[in-house]
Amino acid sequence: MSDVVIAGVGMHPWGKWGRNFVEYGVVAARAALEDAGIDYRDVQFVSGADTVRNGYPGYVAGATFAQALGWTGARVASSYAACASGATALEVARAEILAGRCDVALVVGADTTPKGFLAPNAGERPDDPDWLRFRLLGATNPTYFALYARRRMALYGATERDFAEVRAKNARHGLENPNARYRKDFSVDDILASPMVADPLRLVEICATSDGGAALVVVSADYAKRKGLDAPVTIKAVSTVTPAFPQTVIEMPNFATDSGVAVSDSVTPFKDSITAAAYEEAGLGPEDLSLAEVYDLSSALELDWYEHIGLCKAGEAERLLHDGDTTIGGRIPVNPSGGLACFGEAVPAQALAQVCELTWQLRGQAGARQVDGARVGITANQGLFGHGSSVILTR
């Protein structure tokens, strides 16, 4: 299978801007086109990552962004996969290129979020698990994040200080990222002194809801050669897997697991399977990685991802953290961008933002947060209702 090349990346800074999400997507798209040196009129396919909170234009993001940039007759598609929407939109664009249907595709995701935590759309929907978990349990996202943290404490002896050290690491990384919403240094003691939100997680350990946008220009390998792209960043794998039965570890928005009583225990857990599929497609493994961007909805969840992406065995993530392996300058930096801790959630854009960061790192364009000698990077992300998301890039 031929490689697909990332020719350009662009972002609109994360924040709480309160404007139409389309504005953020257009800024990001134009930045990606400029980075690629490609005229928008040469784009043959526009793949939009949807945002369901922003009315009908959010549900048809591909056409919405294509119209805002200017109708050209390009083909479009729109993808919704909750927090994995950006990776799904990228996979659609990659498939178009690999099928030989186009040479140049633009992938865009952007969001404008409400104040406070994310919640289901309005209306009575008693058959909707996402609605039910709020109505029956009052289980907001931070509640789930705290349950995962408690699980880690019970299984592996993690402490509140461990979680605070993750947040402090990402704060240091985010200081150097001009697109990050929060660029403030926090000591571990500062974090432990912040208000408790969902025990054991404190205010600055839970990601905010944010506005922002991200975009990619992806092209065929032949087109990249014709354009003279030197040592381009290539997409080696995109994983969009679903769970396998039984799911014996709870996932949002469910409030019960599958029973494993009469089923083999050989099933790979969902979060492990996401990057396992990416490694298999790429013909690479955790030992080949230079860096990773993972989905730190909370500081505690980042520790879980160290294990899910194969950096260490279960229960060993705290050791990696304390040894400095996952900070910039360490063996395998994780979230050199600052992660969601410094960005917050702009749902359709965040999987694309992870790919932007890897691209800058692999090109050596990450400035003061640059990972030395970066050659291979992986993203890890997931969306509600069983949407896996992982992308592997190489240079």
Contents of the next structure:
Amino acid sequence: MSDVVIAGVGMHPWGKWGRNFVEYGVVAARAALEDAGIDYRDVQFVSGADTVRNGYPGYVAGATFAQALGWTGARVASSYAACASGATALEVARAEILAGRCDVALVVGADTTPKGFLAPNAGERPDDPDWLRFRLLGATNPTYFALYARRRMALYGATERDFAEVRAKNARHGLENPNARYRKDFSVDDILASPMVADPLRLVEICATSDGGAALVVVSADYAKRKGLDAPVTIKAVSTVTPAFPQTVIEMPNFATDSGVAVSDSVTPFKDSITAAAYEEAGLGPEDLSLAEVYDLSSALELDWYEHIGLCKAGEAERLLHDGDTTIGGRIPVNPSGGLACFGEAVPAQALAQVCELTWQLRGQAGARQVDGARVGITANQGLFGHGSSVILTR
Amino acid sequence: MSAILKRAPAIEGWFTIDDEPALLGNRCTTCGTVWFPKSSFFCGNPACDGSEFEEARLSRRGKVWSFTDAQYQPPPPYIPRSETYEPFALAAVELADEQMVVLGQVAEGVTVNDLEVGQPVELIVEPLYTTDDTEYLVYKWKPIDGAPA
Ligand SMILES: [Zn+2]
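Can you switch from the form predicted alone and show the form predicted together with its partner chain instead?
Below, the chain from earlier opens the complete complex, with every other chain and molecule after it.
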């Protein structure tokens, strides 16, 4: 199978700008096109990652961005997979290229978000578990992140200080990232003084919601060669897997796990299976990685991801953190961008932002946060309702 | 409070509100998988094409898988019980017979300091919110007194 290549990446800085999401998407798309040196009129396929918080234009994001950039007759698709929407939109574009139906595709995701906790859309919707968990349980997103954190403390002896150290590391990583929303140094003590939201997680340890936009220009390997693209970053894998039954870890927005009574064989836990599928497609393993961008919806969750992506065995993540392995300059830096801690989540753009960061790192263009000699990078992320998201890039 | 309030579950068919309240799930008659909330029309076991279910009262007792609390008032559609917000705890509880974990609020007055992973808990119902004539109840987990983890 021939590879698909990343010709260009671009972002609109994350923040709380309060403008229309389409603006952020257009800024990011134009930046990616400029980075690629490709004229927008040469794009044959526009793949949008949807936002569900901005009315109809958000549901048809591909067409919305195509119209905003100017109709050209390009084919279009729009994808929704919650936090994994960007990876799904990338996968749709990649499939079009691999099928030989086009050579140049533009992938765009952008969002404008309200303040505060992510809450369900308005209206009475008693058949929607995402609505019901707020009504019946008052279970917010941080509730679920905190359950995992507490579990980690009970199983492995993790402490609130360990979680704060993750947050402090990511704060340092993001300090010089021009696209990050929060560029503030936090000491561990600062973090431990932040108000508790969902015990044991504190305000600054829980991902905020942000405005932002990210875009990729992806092209066939042949097209890259014809255009004289030198040593481009290559997509080695995109994983968009769903869980295997029975899913025995409680997942947002569910009230319960699956029951395991009818199944005797154990299955790979979902978060493990997301990157396992990516490693398999790429023919690479955790030992090949130079860096990783993982979905740190909470400080504690980053530690879980170290284990799910195979950097260490279960229960060893704290040691990896304390040894400095996951800090820039360490063996396998995690979230050199600063992660969600420094960005806050712009849902449809976030999985694409992870790919932008890997691309800059692999090209050696990441400036003060550059991981030396980066050759292989992975993203890991999970969207509500069973959407895996992992991308492996090499150069 | 003057008038006597009716008692009703905050959602129909998810749990009983009798003296020994229980969650109401259902069991696939083909493969035996238990579902909570109830499944209808289809069974989510990929090895099963069953579409018939019998109602199942789930175990009233389980062990805490993990727990947390809500220090800030959740956004709508959560309905706060009082004008000044009172934080509450939540627990995900493992039910051994069903081999599943069920999330719920924890009984009023119980804080995270009173909870630990592995601790036995029991299902109760408590008010979730109140309208002019009805007190709407929800299931909650309550630590079993004197039962160590
Ligand atoms: Zn069945």
